[in-house]
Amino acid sequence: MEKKRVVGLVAGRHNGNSEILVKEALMACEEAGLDCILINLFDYNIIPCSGCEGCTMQMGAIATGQQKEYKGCIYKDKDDMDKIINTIQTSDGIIIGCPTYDLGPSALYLLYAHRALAYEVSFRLEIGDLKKNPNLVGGLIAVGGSCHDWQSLALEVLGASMFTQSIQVVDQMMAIRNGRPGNVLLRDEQIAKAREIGQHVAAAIDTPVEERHWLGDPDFGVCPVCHSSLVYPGDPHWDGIEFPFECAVCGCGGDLVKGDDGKYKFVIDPEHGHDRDRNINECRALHLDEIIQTRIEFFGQQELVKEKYKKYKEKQFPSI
């Protein structure tokens, strides 16, 4: 039987913090007799995102029986990013060190982060492009040079770029006042706590699919389903339904509730709140029918849209 696989995915610097920590995770991970793989970014070639759309466009094509094959991005065959997610699509686990600046992940992950859109496991699902749900679970490691002030976007954005790859995450962990490199083995807490989020992903691969849940700090976050801190008013979505307040990260909606003791809770509307779940890979399948009816209402009015766009073809303004 071919032993299950666990990437480890660093967007950090050689032997810098993220590196150890994920080291550290994948160490535990290897003793559970899981083989381990590490991806440096900086050792690939990934060229951004150049906001083509080709394809979410494809994704719309075939779904509205305009076209039968999707045919990927349009980097497929120019860069590593196909044989990055590739690699990770056919795993059966990941864990993510990544250092934050200006509050988030750096530059280098979202570089991969953004490519990935067009690798989406639940739109791919739709389409009959990928056959099987991958399933992966993973855990978070955002290290940054100062406390959670300085981080408060850091492990929210890293926990958002997961659902695109249907990955469920069971634990993750904020690796604070690490400024320089190895600074992080100072912190036998911190290499304590990496180790501990390379268990729980491997006693979640040993877990069946419906069964998996979170493994963390069951306090950790204000969300109670994705473990976010980042909860806010409600807006109404694209077709109508509205919550008082949601989860910025995984789109639960639900109630903010004051106990006995005096704090607030993010409560989960009990009938609606998973409607647009992003963990669910049905729910999040609903952004495509809001992409595509956004561009059948776009195309549908091609020469309006051509009349006003001439005032700003036509405007240049000095560059440098």
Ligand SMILES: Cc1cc2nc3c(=O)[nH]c(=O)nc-3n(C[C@H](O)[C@H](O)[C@H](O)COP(=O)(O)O)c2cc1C
Second form
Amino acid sequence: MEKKRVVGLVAGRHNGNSEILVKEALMACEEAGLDCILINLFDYNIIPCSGCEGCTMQMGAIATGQQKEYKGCIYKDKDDMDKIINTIQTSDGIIIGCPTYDLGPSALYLLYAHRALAYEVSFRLEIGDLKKNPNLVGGLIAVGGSCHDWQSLALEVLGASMFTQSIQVVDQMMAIRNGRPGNVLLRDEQIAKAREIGQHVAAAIDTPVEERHWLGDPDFGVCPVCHSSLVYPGDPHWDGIEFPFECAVCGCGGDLVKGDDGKYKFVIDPEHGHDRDRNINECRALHLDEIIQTRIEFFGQQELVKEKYKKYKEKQFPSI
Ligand SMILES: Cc1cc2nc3c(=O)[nH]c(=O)nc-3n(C[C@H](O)[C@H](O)[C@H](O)COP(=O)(O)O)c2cc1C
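Requested next: the structure of the form predicted together with the ligand (the form predicted alone having been shown above).
To see the whole picture, the full complex is given below, headed by that same chain.
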């Protein structure tokens, strides 16, 4: 039988802190009998998403019966993204190590993450472009020079980038106070946690898909579903659904409730709390309905758009 495989995906410097932590996690996976490969995004060419919407336009056209075959991203054969994503989608696990820049993941990581939309797992499965759900298990490692206060969007944005690939995150860590390359070598507890993430990813791969669950600290973050630390007061969605509070990452809805210990807890609404849970393929697919609706409204008013466009197309400002 072919060995199962874990990809280490690094968006940090060669021999930098992210790479060290991902290597430590991969070593644990290797010891658990898994094949491991390491992709440092600095070694690959990834063209930024042009925003052409070619992928979601095709998705909408196929969903409404106007197109048969999905041709993918316009840059499919022009850079390394196809190779990277195909490697990931034919693997069993992924461990991502990413430096925090300006509170969130670095631009190099985001280049990769935004291009991954064209490879949306649930959609490609639906149209037969992808033969089998890879059911990937993930471990996330955010690495910054500071503490949580300067990495407040790091794991959250990394977490948000897991949905297009339907990756189930089973553990994560924020490696704090690492500046220069190799700084993390002075932080034994962080190296140990990275190793544990590798062990958790390996254990989850070895567990039947329907029995897989979060293996990290149960009290990590605020959201009991995705363990993000970002919960905000909800607003009405495009179709009117609204929650008192929502998780900014997974979209679960609920309320903030003060416990007997005086601490606030985010309690998921037992009836509708998972209606917009981005971890669930079918719930996430509702977002494609929203995109289609927005387009129907737009394309139905082309005369008005053309008229209003004039003012902005004619007006020019000097550039540099
Ligand atoms: C442009 C830039 C912005 C950064 N912004 C942050 C930040 O907002 N928060 C933080 O904790 N560290 C920040 N850092 C520090 C890096 O996250 C840190 O050096 C990290 O160890 C780099 O990871 P690497 O060694 O894997 O490349 C920044 C570094 C750079 C170069």
